[in-house]
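Just one chain follows, in the form predicted on its own, and it is written as structure tokens.
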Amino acid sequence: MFSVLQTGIQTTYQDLGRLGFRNMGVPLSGVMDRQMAQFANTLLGNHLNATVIEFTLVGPILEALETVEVVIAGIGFLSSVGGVEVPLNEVVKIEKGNVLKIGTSSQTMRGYLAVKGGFDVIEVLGSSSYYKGLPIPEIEKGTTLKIKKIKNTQPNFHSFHTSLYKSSDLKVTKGPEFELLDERLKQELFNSFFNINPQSNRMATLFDNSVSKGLKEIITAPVQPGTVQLTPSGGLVVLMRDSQATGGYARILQLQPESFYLLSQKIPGTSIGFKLI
């Protein structure tokens, strides 16, 4: 079990998501980065639905109520258990009495924090992912988190490549209103930088800037996490795993899984531009 001693920044429980209530106006929630919180849980040996926690530019301090084996998924979060520096990315072994502290990133949104076992976290509708409504536990200062037990397992080590965030090109298919837009706003779609916007959250990546002409409003129809839509002032959105089961602006583009990650960790003021695949 950990102790919490301060929260960081949007920092929730979350596994893979909430399946098969979209019908219902459920989001599906869930990691943003499932690459990155995969690849934690992986190295513990844990299930890939475990719960992690998930922290935004600057995670969480904690104190180890028993000895703990953790993964701090993550890229550029100065991290230490007891004031000495740890590796993000490989498993650390955290005595009881500890504390964790993780701290801030300049390159990345978010990180993930696994443990062996993984968070012992309420379901609700078949998940642990947290939602603003639903009677998932916020995370605060003085919660205790709990931990289940496992039998031993073996862990499975894969590498993790860093560079594979570096990238400014989130690759898209057509959306289902694509073919509205007129072969300059397509040149224009995907010719041009975007940057993310401050506003941006787990809902919807807002930018900076929009396209010159935007697209009238289309009849309410179902939109996904990932789904490029485009405003009738010409400002493009992209939803995020907190978004809503319909949308009414048009569907011009679907990210692709990998370039969803992509976006997830990008930080407001870096700018990105679509590739059609």
The other form holds:
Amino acid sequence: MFSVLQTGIQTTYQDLGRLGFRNMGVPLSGVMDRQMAQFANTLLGNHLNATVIEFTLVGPILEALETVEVVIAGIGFLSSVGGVEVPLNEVVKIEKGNVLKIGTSSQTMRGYLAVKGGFDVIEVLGSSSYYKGLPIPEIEKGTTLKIKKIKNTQPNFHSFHTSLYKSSDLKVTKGPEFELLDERLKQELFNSFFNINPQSNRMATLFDNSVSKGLKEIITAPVQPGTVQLTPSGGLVVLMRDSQATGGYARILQLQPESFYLLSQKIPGTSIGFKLI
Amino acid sequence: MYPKIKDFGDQALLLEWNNEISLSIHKEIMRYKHTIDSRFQSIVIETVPTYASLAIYLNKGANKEAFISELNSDLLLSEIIQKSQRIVHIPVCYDIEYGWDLPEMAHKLNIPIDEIISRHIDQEYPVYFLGFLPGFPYLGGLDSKIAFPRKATPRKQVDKGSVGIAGSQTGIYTMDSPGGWNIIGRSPLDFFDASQENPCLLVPGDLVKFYKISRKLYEEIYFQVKNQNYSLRMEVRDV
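Could you switch over to the form predicted together with its partner chain, since the one displayed so far is the form predicted on its own?
After this comes the whole thing, all chains and molecules, with the earlier chain placed first.
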């Protein structure tokens, strides 16, 4: 168990998400950067779907109430145990009573804390991923984080492509309304950089700049994480893991899975471009 | 009425019908949905219906091309899915305390508030699909006289149970949420409960009929629901 001394920012329980309930209007949720979270779980020999903690720009400060093995997955988050710096992306043993402090990163947006066995959180509709409106507990100062007990784990040395995060090109395919764009608009879309807006969150990534014109709203239709929408005023919206299952803006592009992980790690103020494959 | 089949990213397909809100398209979509859900369980994760399209999310490694050719065959056309239909009666208190936007609508539509309410109560609304919030029903068939555009700026909070109008649709907020629908009343019922085996009170295929209740009855029903001794008013009709 851990006791939460500081929560960090947007620190939530997540697993691989809630499958099979989108027709009820329940979002998928789940880790934003699946590559990184799965890497952390495999290093510990956990199931890929084991519940981890996702944090955003600033990690939590936790006191270990028992001796545990963890992986802090991320890039640039300065972390320490009992005041001594510990490496990211490796198994770290924390003795009972020690304090794990995960700092800030200036390189990527999100990091993951996985623990051997996985965090022990109730499942709602088949998943422990936090989504407001469902009774998954929030992580608050003073919360006790429970850990599942498992035997005989088999660590895997799964690869982790840190090079992915250096790119600023998002690979996309055409969305259902792509053909409604005129040539000029397509040119603009594929030959511009778009700056990540600080209002971006687990529902959607927004951008500071827009394109010169938009598309009319559509009759409400399915959307999914990675769908790029164009609003009537020319704004671009990329839907993320907590997005609704249906939406009314034109769906012009769809991100490839790896580009989704990349986008979920882009810090506000940095920029990306779209590349049609 | 065959749908157009489009790729929708790596692991999904989109079936699209004529781009309109109609009951006949809705029935086709539900027929496809039920058939695909029951026949292709091994490769389909889930299907999401909306007014004029159906998203099909496939397992990793599913053979998309083979699946598409099955969809194009006549196999699907033989199935009949819905033999009966629930008519669910939803109590709504239309007092201004809850029907925040009734005065503005009455003013702009030049229709008295009482007439807006009676026109809202008169119709039976098919549940086309659920979306926007867990369990939120998109109801079609609104009287065109009381259709009203979404608010230009969404409210920061709309309360759970609020009944709204957006364009020619009406719907019910199943939980507190920001939102831009015009609010005309509030229902004391619970429309989504994740701890139940069937979490949604309303499902696609149901018909909804609203009825007007007083503020006092609102309170009574509210506490009956809370104490779990409210029984839903509904009937089943053959189709």
